[in-house]
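Encoded as structure tokens, the following chain is the form predicted alone, with no partner shown.
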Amino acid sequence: MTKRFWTGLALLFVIPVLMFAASCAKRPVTSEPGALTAAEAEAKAAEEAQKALEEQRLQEERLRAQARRQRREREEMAERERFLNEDIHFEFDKSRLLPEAKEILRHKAKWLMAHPDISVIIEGHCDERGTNEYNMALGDRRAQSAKSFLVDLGIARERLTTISYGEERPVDPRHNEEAWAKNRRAHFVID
């Protein structure tokens, strides 16, 4: 009886101790499916921040490129307008190019070199003095003079066409020296 008693008593104490020890044992932490650890969450946040910065940088670069393109287009339009609206002028009854006219033609040649696909019509104009026949011939000589100068600067002859309007298309219809000086010109039109 004593042996049985002591065994029963021992079991009475050992079983609760074992149960207590088992309940206090550390269990491995299991995360829910899809849940991130703190390190993973931090890494993911850093990755998303990097992606956002990269996207912002790309957007800014796109905006800068668009601004550059728009600036180039505005500059190109301004140069085209200058080409079309800047006439060269001549002295009375002359087709000789003045120094100012040569400078304007140099700018036009530079623009034409940058735009090899563009052809131009050079219009020769005169003031109202003189006969129609004489002014048509003088307008032709003025247009030819401008064409020759541009060809000498390297513009292909095939890209340049001339026409004379004589006194038919005055830019200033008045009948005075100021108007006549404006009408003695060569005008340039993109073909």
Given for the second form:
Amino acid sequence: MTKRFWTGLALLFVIPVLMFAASCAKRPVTSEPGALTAAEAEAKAAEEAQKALEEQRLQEERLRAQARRQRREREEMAERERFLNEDIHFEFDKSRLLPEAKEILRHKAKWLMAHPDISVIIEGHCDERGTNEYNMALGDRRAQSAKSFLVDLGIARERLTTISYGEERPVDPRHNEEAWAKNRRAHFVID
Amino acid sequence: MISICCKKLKRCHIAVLFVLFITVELCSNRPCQARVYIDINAPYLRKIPTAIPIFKDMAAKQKQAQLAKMLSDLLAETIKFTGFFKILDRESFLEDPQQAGLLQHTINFKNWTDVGAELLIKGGFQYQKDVLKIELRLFDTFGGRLIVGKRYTGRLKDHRRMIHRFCDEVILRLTGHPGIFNTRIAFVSTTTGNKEIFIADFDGYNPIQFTNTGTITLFPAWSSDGKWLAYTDYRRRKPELYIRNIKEQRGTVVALEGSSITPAWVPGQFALAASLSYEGNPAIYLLSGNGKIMRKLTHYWGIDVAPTWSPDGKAFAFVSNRSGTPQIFIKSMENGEVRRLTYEGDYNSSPQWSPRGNDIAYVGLKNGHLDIYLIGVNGNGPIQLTREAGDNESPTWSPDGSLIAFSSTREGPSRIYVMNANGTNQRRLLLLEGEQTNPSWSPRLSGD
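Can you give me the structure for the form predicted in complex with its partner chain, which would complement the form predicted alone we have just seen?
Starting with the chain above, the whole complex follows.
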């Protein structure tokens, strides 16, 4: 992203300089000292002005296109970030999808449809309550719930891998309701 | 390296371990003569007051007071670990151990019955040129008789093994069952920053890092011959099952999709059950020790996890959410029937079938706390073993069924604790950097 930005910026500077260099180079050929009439000079000036105007128009066009491209890239980036950062959450000891989770998954399915080359790992996580072993199995079920829902929405099964982390990788290490609610989640990672 | 010291040790024991009092040995070998001092099946045990005076230094030339104390303290700690004994304070003793005799006819047993001792363990040692000789005798003070007497010779570094050998003899004579002093406990520790399996002696001594996965390692399980450890780790970015030989650098990874977790070896077989989700949902499967899936043991669309075998291998208990919440079920391998075992509470998990066969220890979640409970295989109980002491998880039985190790957050970070099977004598097993979880008690290990 930044690389593309800097290349664009460099081009912005390079193009006018090149143009300037070109007009400089022409001058000695077309101009003969004292040979120009006033009318000729006037026509020449008008032509030059017209040319500059045209150049400016093209330049603005290019800038607008670039801005559009950048906006699209920003939006695309934001969508991708959202896909990766937006977890779905679960009730204690449950792996069923809540309405809000389904809404998020529908959005994710749309994004996956638009990016058919991308494969995804769905991680299932639990809060620290409950036992180690059972949470590992529960995390498995949570990731599976998310996967099945996406498959039902038309995403190819082969693009979705599930991994359970049980209670091993909390996002919030605290020991309270708020932390537990955050930690009972399915998280999405691009493979 | 390990095999070298083992060989040396074996040679040592075979060559020089011999019985001091042949008459006593022969006598107590006859079952009719053996008296059971401790009934390990009794629900509540009275601790036997036992005196263990400082060992007598028998090499009169050089006094080794420190060694004497170290050896006698180790014996006292080891024997006390069982929870069967109350070790009496040496301050109250009436005789000077360096002067008093070690033999039956030279002991004034009244000196010991007067301080309340019912059992007396006397020890003598010689330590010269890195050769340590220890002789140990257990006496019944009221009967005024010798119960067991042994002499051990070895290097100084073998002293723990010598003391453990004697304690195994003591427990065998007093309870009629072999002791647990040649067992180890595997557990998971975050000492390195990752979750790795460590293995320590039964008393928490000498913890050694066993795995080096650099990731999450969980659920260690010993094969019943003590030669293999199965566990789950994330080395290949998902929870896969590993089956590893403990002494040799070989083993298998069970390469499957999904979660492969909670292995449990079938008693007496090179086979294990585990929860595998490669077909979509976590179910219990039977695998060979080489990691080949032999058959599916449970059939349900939800969660089946954490199998544990009955000692005769004819049934296994496991956790399932088939009735809505996690509960413990037992499946018979003989007729395939599944019955629900736990009904109290809405979260019961981590069953561990006792080596004696009649009880199952498990973890229940009640009022926001995990505690360890005991329930009869017939459904009797349950009895709560831990309470108001943080969260208590992952019970594991000592091979004689007298003790349960578990993890607890009672002191903040999770650590390994031990208690008697009736919930008494709860104490921390070891102090190690990081947090410790998932203890797994080995069977009795072969006598190297």
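None of the values given here were measured: they were computed from a predicted structure. Numbering follows the first chain given and starts at 1. Only the largest set of C-alpha atoms that superpose within 1.5 Å between the two forms is called the rigid core.
Fitting C-alpha atoms of each rigid part between the two forms shows the smaller part swung round by 12° relative to the larger. When the core is overlaid, the C-alpha of E54 ends up 4.4 Å from its other position between the two forms.
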